[in-house]
Amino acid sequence: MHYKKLPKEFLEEFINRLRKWGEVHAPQKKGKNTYFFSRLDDPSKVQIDYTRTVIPPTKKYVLRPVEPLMLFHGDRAEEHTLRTTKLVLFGVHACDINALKILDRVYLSEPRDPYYEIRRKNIVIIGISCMPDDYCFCKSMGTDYAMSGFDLFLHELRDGYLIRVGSPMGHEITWNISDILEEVSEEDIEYLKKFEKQRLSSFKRHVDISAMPDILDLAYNSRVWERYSERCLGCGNCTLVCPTCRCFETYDVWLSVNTSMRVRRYDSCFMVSHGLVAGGHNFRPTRLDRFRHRYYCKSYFDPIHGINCVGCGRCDEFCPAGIKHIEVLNEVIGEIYGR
């Protein structure tokens, strides 16, 4: 991998130039405590130390909450055409850029979805080093830090960045921007080192996910489930921050007497018609059905795409019941072995 370093007062230099490959969107703050990633016309508001944002930049930019996919007239069938902007995403943290990873092997895999490709196509990912808060347990699911997945990756240095170059769109960048670049010294390594070391032992909630399949197949007649099931409102709202959950339903819409859309949009496993299929059988009947299903959905080890969760804390800070995700899989973990 390639290493270069932007020096801290460049930094407003560095984004303005990125509008070359895309408009920039990055992390801004919205009300008191919230963030949102949003276009950027004023580099000085971006939030380099922003925690997280409510909704992902997987559900905002790759995923779309409602999307036309053919349109009917009569007998006839008309694919929609999908016009897509550049965008440069500037401030991606290492749990989002993994769980862009994870959507990617779900659509990019054949068949292919056209409408998430051209999108990701037409992304540039500028990823950010960041600190743990409460909510954080990516370290736990090995999310923490990418090792691909960007084109440029931004560590915060005592004077500056040290920017990983992860791909020839990155390599392209560092080319264009040489003259506010510099290279790497050793003092810069070591601060660096500090910094990890530092930033892997603030984590402070934890899980064992080694024998995660064994455990989960031993516990689905756990009382946890039914207890914070109880607990549970049933309302979507985990899933609709998560950014790798990717259900979505399709239904048709009629415009008028000879025409129709075909339209997609999110669901949620957590809605009690999402279980529902012909002839009125619904596989997951009741609220525990529902939850326990989400934390096998999210928990349970793939041998080749591994866990569909990576740490990042929405679902247990957006929680309107103040369920806390790693609780419940380390009580149910606790049962098992008698904890």
Partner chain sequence: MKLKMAIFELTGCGGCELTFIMLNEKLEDILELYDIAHFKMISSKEDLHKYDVAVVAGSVSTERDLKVLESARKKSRILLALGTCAVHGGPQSLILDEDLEGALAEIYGKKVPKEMKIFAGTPISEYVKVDVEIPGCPPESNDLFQALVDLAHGVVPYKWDYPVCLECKINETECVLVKRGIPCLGPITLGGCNAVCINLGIGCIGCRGPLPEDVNIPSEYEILKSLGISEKTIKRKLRMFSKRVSLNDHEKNLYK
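If you superpose the two forms and keep the largest set of C-alpha atoms that fall within 1.5 Å, you have the rigid core. Keep in mind that this is a model prediction, so the values were computed, not measured. Numbering follows the first chain given and starts at 1. First, how it differs from the form predicted in complex with the partner chain.
Relative to the superposed core, residue 175 undergoes a Cα shift smaller than 2 Å between these two forms. For residue 120, the Cα coordinates differ by under 2 angstroms between these two forms after the core has been superposed. Comparing the forms between these two forms on their rigid core, the Cα displacement of residue 249 reaches 2 Å or more.
The form predicted in complex with the partner chain is what I want next, because the block you gave corresponds to the form predicted alone; please supply it.
All you get below is the one chain by itself.
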């Protein structure tokens, strides 16, 4: 890994220089304490200490919430032309960077999703370190630190940021802006070590995932699923904000009498229609089925990438019924242990 240091006084300058590689998008604030990624025109508006966005940046810039796929005129069809701009996502958290690897696995495996692929190729990712809040459980999922999947990663120092260079693109950027960068000092390394130690000891939520997939599978008939699914509203908020949930629905919209557009839009496995097949059979007819399905999909252990959940805490923060993902898991796990 190649390391550099960005002095704090050059942060805004750094952001402005990034525009050379694309339109800079960064975390910004709306309302009381809601964060979202959006185009950053004024670098002073960046919310560098944000907790988490509503929709993860690593999801919404590659898999658009609503995307036109094709146009029809009568029975003539043409693909929607995708016009992409190069984007620099500044301030992405480690959990989201790790989640993008899971999305990549799905959308870039053959046959590749062309919309995703084009957008993905045009994104530069600048990560930033963070301190866990009450919802974070990324440490339990092993996704609290990004070792790859970024171009640059910034770690907070007392008087600046330690930059990790994670890709040729990252090298290109640091090479070109070397006039505002410094070498990393012994003092900086000490600070980084201290910061990491503090970060790792700040997590308030834990779950032991070593045998979790099996334990959950064995607990298929656990009453815990039932109890929580009675509280669950089935609104799908948890899936919409999830950085690894990627289900979409497609539908046709009339633009005029004879022209229409095929669109895809985020979908959620909490919708009753999600498990329905033609003829009316529903593979997940009850809320319990749907509730459990989400936990199983999130806790699925992929032989290559591990668990499908990165512990970002969004599902908990945005659940109107106050259901806590990790509490449910721990209860199910606890139950099977007979605790």
